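Just one chain is shown here, as structure tokens, and it is the form predicted on its own.
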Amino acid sequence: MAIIVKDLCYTYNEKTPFATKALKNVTVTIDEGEFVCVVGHTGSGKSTFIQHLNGLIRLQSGQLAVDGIDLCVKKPDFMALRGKIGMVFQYPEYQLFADTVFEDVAFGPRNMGLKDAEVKSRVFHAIERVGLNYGLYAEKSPFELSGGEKRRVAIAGVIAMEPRILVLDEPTAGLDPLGKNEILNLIEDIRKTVAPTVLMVNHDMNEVAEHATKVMVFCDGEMTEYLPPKDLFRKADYLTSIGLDLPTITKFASKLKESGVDIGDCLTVEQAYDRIIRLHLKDR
């Protein structure tokens, strides 16, 4: 199992008049190889949950184990944990700080105590893996790059540590449709080559439908659903009641069904197109 969570609770400003329960008895097991999209309204507990996974928020109540590392013990091995789980924050380009792309990407591997030759090898492969040419970008200042290039460099800095689990907080925020597609394709590639398990906080249900193998729904600090997207999107009334939308293609399929054309559960435009063509050919 990649992540095991049992009865995880967290309260901000605990034991004060301003105490706020952010997580309430969250229990879930995430298998290795899953692409989990984490959804919910603002303040539902999504960010608090994912920040527990690499120790940014320390365990207050409950049980949590990440890739075999038990965070319930008195002194968890946070160095080992952060080598296993890579965290990409919202607008990751704001994490950049070094004079060159090379130095920025090398920061994590050096903190792991790796030898210079291994650091250089990891930096080279990470930069190339995010779609940038090492020879052209390694000595550039990251602050002179475009927004999309900065985001790729920030992601390269995370995957240079070769984590087994990649956690991303709205990685496509602020990007145009082409930029969003490029980043999502990059994440899929990283999942195949470096980190087989991905957790991604996302508000775009079209992206959730296309990429998630499981969806984790948070509402008022509780995890209310953990299931495949096709099963989740059958619960249209529930999603609407907690302020979440449906994917465009799901709405389209529902309208077709109302008019007498049933194409079933579709998560992508390609699936809908294929089923419409099949129905058309069948009726000829």
The other form holds:
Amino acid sequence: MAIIVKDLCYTYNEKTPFATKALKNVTVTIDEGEFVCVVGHTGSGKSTFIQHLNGLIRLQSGQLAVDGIDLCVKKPDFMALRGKIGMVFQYPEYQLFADTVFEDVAFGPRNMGLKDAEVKSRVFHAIERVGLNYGLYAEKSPFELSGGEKRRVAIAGVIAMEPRILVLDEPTAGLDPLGKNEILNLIEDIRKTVAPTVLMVNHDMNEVAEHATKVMVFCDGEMTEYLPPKDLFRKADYLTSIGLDLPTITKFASKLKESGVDIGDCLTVEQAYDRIIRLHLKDR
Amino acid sequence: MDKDKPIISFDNVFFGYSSAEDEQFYYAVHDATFDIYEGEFVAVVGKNGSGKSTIAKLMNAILEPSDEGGSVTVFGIDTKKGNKYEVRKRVGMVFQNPDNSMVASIVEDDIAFGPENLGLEREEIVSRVDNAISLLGIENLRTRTPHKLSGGQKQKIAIAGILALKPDVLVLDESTAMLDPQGRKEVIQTLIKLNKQEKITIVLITHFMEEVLFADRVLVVNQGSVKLVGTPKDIFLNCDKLIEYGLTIPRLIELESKLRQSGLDVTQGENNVELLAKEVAAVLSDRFET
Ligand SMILES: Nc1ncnc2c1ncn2[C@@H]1O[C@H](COP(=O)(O)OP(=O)(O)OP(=O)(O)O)[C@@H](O)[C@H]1O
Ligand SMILES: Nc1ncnc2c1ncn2[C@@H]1O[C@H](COP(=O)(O)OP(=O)(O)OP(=O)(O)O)[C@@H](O)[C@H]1O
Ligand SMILES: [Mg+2]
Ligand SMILES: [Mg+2]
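Please show me the structure of the same protein in the form predicted together with the partner chain, now that we have looked at it in the form predicted on its own.
Below: every chain and molecule of the assembly, starting with the one above.
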């Protein structure tokens, strides 16, 4: 089990007039190998939740264990935790700071106390893994890169630490459509090679439908659902009532059903296409 | 939209951020030519770094074309030679991150900030603020603190602040990028209302191909110039070009074109869930009957 959460509660500005309950009794078990998309309206608690996972927010009440590391004890092993969980924040390109791409990516592995040769090898592999050519990019200044390239460098810095769990807060926001696809494909690739478990905060239900194995829904600080996307998207009325949308293809499939043709639960263009064509050929 | 009345015209515009002597010099806007007409809703799309924000800044005279770099004319004013102040009054701009533009500690003061700076009479300011607040339907936020609002609420306040300046054109640079689906829908609905009811010309820069469908016309920007212009339908029928320019097509249109290629008779370029469902159902049930 990658992550175990029980009755997690969190209040900002506790015991002041400005207290905000941001998490209410969140309970969930996330298995290794899941690609979890975290969705919910603005202010629903998504960022507060994921910042608990790498100890950025200290536990107030409830239980939390990440890949065997217990965070309820008095002195949690934060060093070990940060080696296991890689965190990519929103607009991570704003956090690039070094003179060269190499130095930026090397920062994490160096901090882990690795030997120079090991650092160098990890940086090389991380840069290549995110689809940048090491020879071309290692010595460039991160500030001369395009938005999409900067984001790749930021992700390389995180995977160079070889985390088992990768957590990303809206990794595709502000990218152009192809840039979005590239980053999502990259995350799929990282999942197959470095970090089998991924959590991604995302507002785009089309992307959620195409990539998630499980969807975690937050509403007003509560985690209301944790289930596979095809089950979630059957609850159209519920999703609309909490300000979330359905994927385009799911909407299409349900309209088609109203018109008398049932192609089942569909999440992607390919699924819808295959099923329609199958019916089309069968009728003939 | 009145095709005889271009209110913003770019004529062979060039713009570079560094000086031409610089070794790394290049034009961020490279020979851009296009018109924006009175009362239309225009969407601007293009990949990262293609020049959209630079073009937006040229529209309201924050930037001006390079020497010998063509001209931008806004309501008859050449932005290089004419009154920039007048241009900015008529073309209002909402930037990507509203946090940076919030100045006051309560919402209504924030919205009043612009009109106050225009040196208007107190009564006029109050009436403009009231009007902007009611157009956006944010009466409930009047006395709240801007910093403690959600992203979608902040975005509406930023739009209200610009509206209170009574611009003829509203330019929005990726103003929905950080919103949740509901917030995005609300902002888009507001823009449609401003366009239809208040006759404000809208220029919407966006990375969401789905938002493009609300526009009368779409400008596709690549390498600093406008490469394609047309209705959303025209644009989406040009899949190959869109992909060449680093864009994608909406999922439904992808499905439409795959189905067509397999011989199903469905209309192309519509991106309409209900229409496509009806057409597919019709094709399949025809087969049942024959
Ligand atoms: N530093 C803070 N101090 C006080 N309240 C906070 C702070 N950060 C977040 N909150 C509040 O906690 C609640 C949950 O916020 P959180 O950032 O977790 O939401 P989110 O789901 O990530 O939203 P978004 O989609 O806008 O990023 C909100 O009501 C928010 O206003
Ligand atoms: N202040 C600046 N100084 C130097 N170069 C700049 C500056 N702003 C933008 N550029 C460069 O000008 C080009 C066009 O940038 P612009 O910001 O107009 O693109 P964009 O289409 O808005 O991109 P995005 O979708 O990422 O917002 C890019 O190559 C960019 O790196
Ligand atoms: Mg957040
Ligand atoms: Mg831009």
